[in-house]
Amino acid sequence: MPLNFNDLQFVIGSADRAVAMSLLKPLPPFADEVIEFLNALSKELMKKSRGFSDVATFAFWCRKPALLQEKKSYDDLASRLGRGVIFHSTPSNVAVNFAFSFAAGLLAGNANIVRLPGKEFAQVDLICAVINELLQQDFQNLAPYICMVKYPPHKEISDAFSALCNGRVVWGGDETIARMRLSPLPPRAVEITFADRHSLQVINAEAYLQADNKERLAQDFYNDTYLSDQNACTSPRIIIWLGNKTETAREIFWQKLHLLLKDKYNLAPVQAVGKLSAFYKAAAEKPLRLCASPDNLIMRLELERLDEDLMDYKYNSGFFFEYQAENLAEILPLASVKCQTLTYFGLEKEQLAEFFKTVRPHGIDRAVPMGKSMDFTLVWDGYDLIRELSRKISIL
């Protein structure tokens, strides 16, 4: 299918390159040349990422030692090859998500067509510029495997790229997925979708009170929540307290966070109004109380119970539900298929493993320590991206 669309811009690659991708030989997962390329990308971005913490995070993730460590998690790579061409539709409001998705597709052994965010981001420009430089210099052999494009949400363009691919990765939520699924895939193509999700956090009060690094924990919580204005699906919306002395722990925890916010976070008037409106809506329909706060940087709504529809009342910009639980099993009403990440502090891994073994929730695909909710891994939302985006060859 020709790609002669007026609204289609190739930031990396060309229409001819995209069409020719189906003729390329797939790569083995974690191919040496791919790891070397991503390591070179990491080094260049480390030099140029000043002021962009998200770019630095991506650069740190795709270092050669880190990728080789990831490779050790797979024991069947010798019998795997990439699926062919992967079309990535990435979210318009998250700057660096496209880079992680692209890297996963390349590591899995595929050629990649990546739809970049519609919103302008300096981070996107920086990463694409460095990729272009590397492909024109030491990594020309990988250039045929990489296209980066921009286009408005036009179905006919999505139709064309979907028809070319052996796999499609869709980020951006339920509406984006529904719209993209109007573009048919070839019969054997696979699809991975990252839908609207929410996340929660569990804190053991006694462990928190014993912690010496409470300022560091405040920063970790900030990174999980305010750094993305709670717009990331990984950002906790509700804080669950376990153990004794929860009142004392809560008071100190929120005080430490507030001191940090006064120096680091700016709340726009529209955000403040939005939080107030969300509170009124929740208070009209749920048994809760508004916890005292010196200003609107933090809004905490203490719950009497946990309802399955609680996340219908969620908001962002420092809007938190809070609940004191007797045990971890009480979070089950929140652990639906819509729940992605459980961040925790003061819990043992064995305790979490027992929860998943005995309670067996329909949701929660990952449990990570406080401060690590946004750390990308090749297993995301319950999908193993290397295995999903490659095919296993059986020889009997």
Second form
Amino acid sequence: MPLNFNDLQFVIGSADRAVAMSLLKPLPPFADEVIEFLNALSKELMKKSRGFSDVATFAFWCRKPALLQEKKSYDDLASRLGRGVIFHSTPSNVAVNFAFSFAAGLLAGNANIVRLPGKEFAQVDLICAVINELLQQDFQNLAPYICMVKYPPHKEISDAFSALCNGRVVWGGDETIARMRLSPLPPRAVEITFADRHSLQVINAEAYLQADNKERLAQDFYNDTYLSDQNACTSPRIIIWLGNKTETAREIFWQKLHLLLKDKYNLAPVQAVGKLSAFYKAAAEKPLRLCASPDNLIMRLELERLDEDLMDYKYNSGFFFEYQAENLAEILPLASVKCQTLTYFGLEKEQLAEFFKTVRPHGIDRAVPMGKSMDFTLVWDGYDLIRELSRKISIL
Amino acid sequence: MNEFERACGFAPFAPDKAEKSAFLTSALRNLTAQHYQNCRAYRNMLDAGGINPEKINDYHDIPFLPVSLFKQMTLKSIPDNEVFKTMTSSGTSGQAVSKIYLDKNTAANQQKALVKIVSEFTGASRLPMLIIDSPSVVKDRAMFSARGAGILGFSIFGADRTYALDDNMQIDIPAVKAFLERHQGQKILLFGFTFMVWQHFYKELLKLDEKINLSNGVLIHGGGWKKLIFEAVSPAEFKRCLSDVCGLSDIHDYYGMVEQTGCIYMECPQGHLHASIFSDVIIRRPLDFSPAAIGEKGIIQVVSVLPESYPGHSLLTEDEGIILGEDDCPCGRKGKYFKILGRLKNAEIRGCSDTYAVKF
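After the form predicted alone, can we look at the form predicted in complex with its partner chain?
Up next: the whole complex, starting with the chain shown before.
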């Protein structure tokens, strides 16, 4: 199929390369040349990432030792091969997400066509420039496996890429998924979609009070929330307090956070108005109480009970529901299929495993320590990307 | 005597800070208690915020509801059978619109307040009125758009009401000429929305070969500058251009919103918007919503003693403004005078969901 569209721009690769991809041999997952390539990318980006913490995070993630560590957790790699061509549609307003998606597709053993964010990001330009250099020098063997493109959301272009792929990865939420699904996939192609989700946080009050690094914890919480305007799928919208002395713990917790926010967070007027509006909307329809706060940086609403539709009232930019629970099982109404991440502090892994085993919720795909909610892993949103994007060969 | 009647006991721009503040505190406290009693959603909001309406000692302490709430939910303090009309904001298609529920009394008070305020600028007698809009805007009476409501509201000041534009938004030259001939030498009133006046009136007048003389006219226009900012037209240029093309020099902008119809803020000859006894403006600091000082930029809160049928007596707008002074405008009017800086800028909120998907 020809790929000549006026609005289609190849940042890496070309239309010919994209079309030829289906003829390439798939790679085994965690192929040596792929690990070497990502390690070289990591080294270059470490040097050049100054000022971009998201680029540095990606570079740190794709170091060779880290990737080899990941490789160890798979026991059936010998019987796996990449699916072929993966088409990634990445979110338009997050800079570096595309790089993780691409790396996962490559590690799984595939050729990759990546639709880059529509918004201009210096980070995207930087990463693509380094990849281009590497592909022209030491990694010419991988060049046929990589295309990065930009295009406006035109269905015909998505149609073309979808038709020639063996797997499609769609980021960007429900609306983007709905639009992408108008473009048919070949019968055998798989699809991974990252839908709109929400997340929650559980803190054991006594454990928090005993912690001696409360400033660090405030920073961790900031990274989970305000760093992405509390609007990422992984950002907790509600804080569940467990244990005794929750009053004292809460007071200190929010005070420490407030100190940090005064320095770090810039709240635009429209965000302050939005939070006030969200508070009144929730207050009109739910039994809750506004907790006192020195200013608009943090808005906290203490709930009387947990309703299944609570997340219809969620908001961003520092808008938190709070609830004091007797035990973890009480969060069940919130753990719907829309719920992605549970960040925790002061809970044991066994306690969490027990929760999933006994309560058996439809949602919550990850439980991660506070501060780690945004850390990308090859298992994301309930999908094992290596296994989903490769095929398993059985020889009986 | 209700709050509105008490307000009518004052000349609209006579009370000074102390007198107005005492009146507003008592009137708005009563309205707060009334809505708390009669609107369950409003009561829940105040309860959640820990506000007891009986304990309000200053009208600055009354909670302010963001205007967007009226787009998201039904907020009224009267039973369904007392709804006399429902006003809607003029949102573009697809956007949610505000819905404001009026009973007969509140609707009547809006009209009376408007008369009291505008008469201070045009005089008490009715003037021949040229409406810079098309008659189709007011034809559908079932749902009042802000534009239609504005025109109907101001029509009370006019005699021989004539529409300057036809149903296709084209200037109706014969109608305008006939109107001017009928009222030669008389003072006339022109009314329209800022953008309509500019786009469909001024620009068309510019193209005419023969000049039209409107030097004995007074123009009242409102509806905001948002669209004109794209055309890079400043208020000063707007006035100068109109004066050049048709001799119109008595021009008053006004600030108002469908959520508080009636108690508009009129521009005096100094170019300042004035709050009347029916309402007030408080500028709020974005960081903590504390009241800003004179001369300090912030989010505009508006209070009004008119809304009895819906809890809209204290609202937080999405506009930015500055109080320029109080009780000391050279035009002689008491009360606060201020200027509008425009809509709050939309923040680029981060997150995983595509918010810019359509752009590229």
